[in-house]
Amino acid sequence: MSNVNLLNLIDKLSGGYSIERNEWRSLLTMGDEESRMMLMQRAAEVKELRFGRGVFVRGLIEISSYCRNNCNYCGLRCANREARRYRLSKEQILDCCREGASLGFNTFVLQGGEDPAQNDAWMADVVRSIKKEFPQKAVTLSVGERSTEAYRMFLDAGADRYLLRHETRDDEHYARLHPSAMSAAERRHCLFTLKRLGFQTGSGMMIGSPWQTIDNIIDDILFLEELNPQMIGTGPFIPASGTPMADFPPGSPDLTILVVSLLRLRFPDALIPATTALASLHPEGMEQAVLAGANVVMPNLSPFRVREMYSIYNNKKSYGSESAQNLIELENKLKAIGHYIDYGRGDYVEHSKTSEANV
């Protein structure tokens, strides 16, 4: 690709409009360094412009390594045998945000399986109590599929966001990464529920899953922009042992960060994570994800005892700089690239398109 033409496509994606499928292909397969350095760069300057250089920490709270589905990529799905599994209680939640509270923190993301155990009503207790105790808190919850009514209720009880990554556009693809039980129909008619209910709410992708293709990715992108998401969150693939992909090869760590390069030029004002998967894949993973307009890390606030538990896939990053416990590290390695720590909520506030033209 020509550098005019490369130009051309950056400025029309972050002017804030859509480019054509062929374009989007182009921009996902070019295979030269300099062009990806400049769009990477470039996607750097719109997430400077919108948000600065401070990069939102999150305190991710890892509640329950048991799931009730059986996704063939998930070390957590319910038939693995190899999965060690725990769940936290109430109170033993409470005592990670009293921790994260006072390294700082201002958001608490609470993960975890679809665990029967945690069902709607004592989720949305638990963020009620977090709430009373810590009400000026962000609480994002990360459960899962769950009805309208549960949605509802855990909003009402105070969560302000929702992670809820769609995977995969392609019916077909999201068939074979998922039990007959589930439909990528499903998934999106939940995230489409809970934006209408007014959850600043988080969709995403794998890259490099198994069978995924580009069109599959054009395709993602295409949903996200049907969606318009306020958080938007992509990592490698990487597999898991005990599950029917374990020995599937993982994810391209330089296409993911393109792609974060490309979600930040076509949705500047969204909250993008930098993900423990690509640091997990990647040793400079996460200043990567940074450097091409990732504004989002989570360090992990769960208890040190259940961090191995928690194996949605292997050999996943919990310590050092991804633990909440260790934020000199990470500050030493956002600051060695030009970034600093924001320990703000970091609440989506969507710009005007004119702003977005004159980036």
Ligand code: 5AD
Second form
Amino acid sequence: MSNVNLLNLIDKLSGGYSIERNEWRSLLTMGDEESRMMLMQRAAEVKELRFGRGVFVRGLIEISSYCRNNCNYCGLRCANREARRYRLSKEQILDCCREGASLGFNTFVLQGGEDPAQNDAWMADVVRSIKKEFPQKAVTLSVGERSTEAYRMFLDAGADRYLLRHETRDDEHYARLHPSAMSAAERRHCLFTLKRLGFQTGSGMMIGSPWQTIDNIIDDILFLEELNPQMIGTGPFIPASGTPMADFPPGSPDLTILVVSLLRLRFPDALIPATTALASLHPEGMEQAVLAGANVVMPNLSPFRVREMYSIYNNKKSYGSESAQNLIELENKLKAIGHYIDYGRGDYVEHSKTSEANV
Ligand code: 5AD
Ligand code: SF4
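Starting from the form predicted on its own shown above, please give the structure in the form predicted in complex with the named molecule.
Whole complex next, starting from this chain.
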């Protein structure tokens, strides 16, 4: 792409304007290194203006590897006989929070498969207990599709945020990635409900999932414009053994990083994680995502004995700088790229009103 064209598109995006589908396509398919670097640099500037060089940390607690769903890409799908299953008790989760609190975390993310044993009432009780002991800390849930009543219960119990990726906006593509019992429309319905109820809501998609096209990614971005979530998580697809997609190639780290930059330009206020999937696939994935505009990392705070069991894809990282117990290593990696850990709660704050006004 010519520099003039690229700068023009970057200006439109950072001015809070949307761009046309063909303009998204030309950005997403930019082949030349120079253009990609320019885009990443601009995204990094937008992030720095808005957030400085701090990166928020969230303690990730993987509460159950049981799942009633059967997503074709995920190692935890119920039909996967190779998957090792566990679920944490309330007391074990509270212990993780206590450890997280002593390490300096101010957000706990409770993530799990859709485990029928961890039902709505149980979940609400866990949230209530965490908030009772740690009233100042943020609690994020990532426990799948639930009823509106359940979401309301979680909110009443004190949950602050909810992560639920839309995975792909395209209904047909969604149907190829999921069993017929699941639907893209239901996923979107849950997301709009979460947002309406008042959760800081996170969505997102995998990059390079089987059969994904560039137009699918554009549809994903257009859907995110519609939802306008507070958090956006994107990581590369990584094959998971024991699933129907075990032999598909992984998504491209470069494309994932490009998408992170574009999301930062279009959603300047959003909390955008450098995902574990990217770090698992690429040795400098975390650093590259941060340099491309990501401003959150989610170190693993699950009990050590279960970490290997929460295997949504192959070779998922949970030690080293991906471990909550190793913030020093994370701090060093961030320092090497001119960043530091921001231990604040990192709630969403809308600054760029223009991004809404100009859609
Ligand atoms: N590769 C990458 N990401 C995956 N997820 C599930 N399976 C995989 C995989 N094989 C992602 C989904 C889900 C999130 C918790 O993990 O996007 O929403
Ligand atoms: Fe279950 Fe989530 Fe995996 Fe789907 S992606 S099988 S809902 S844990």
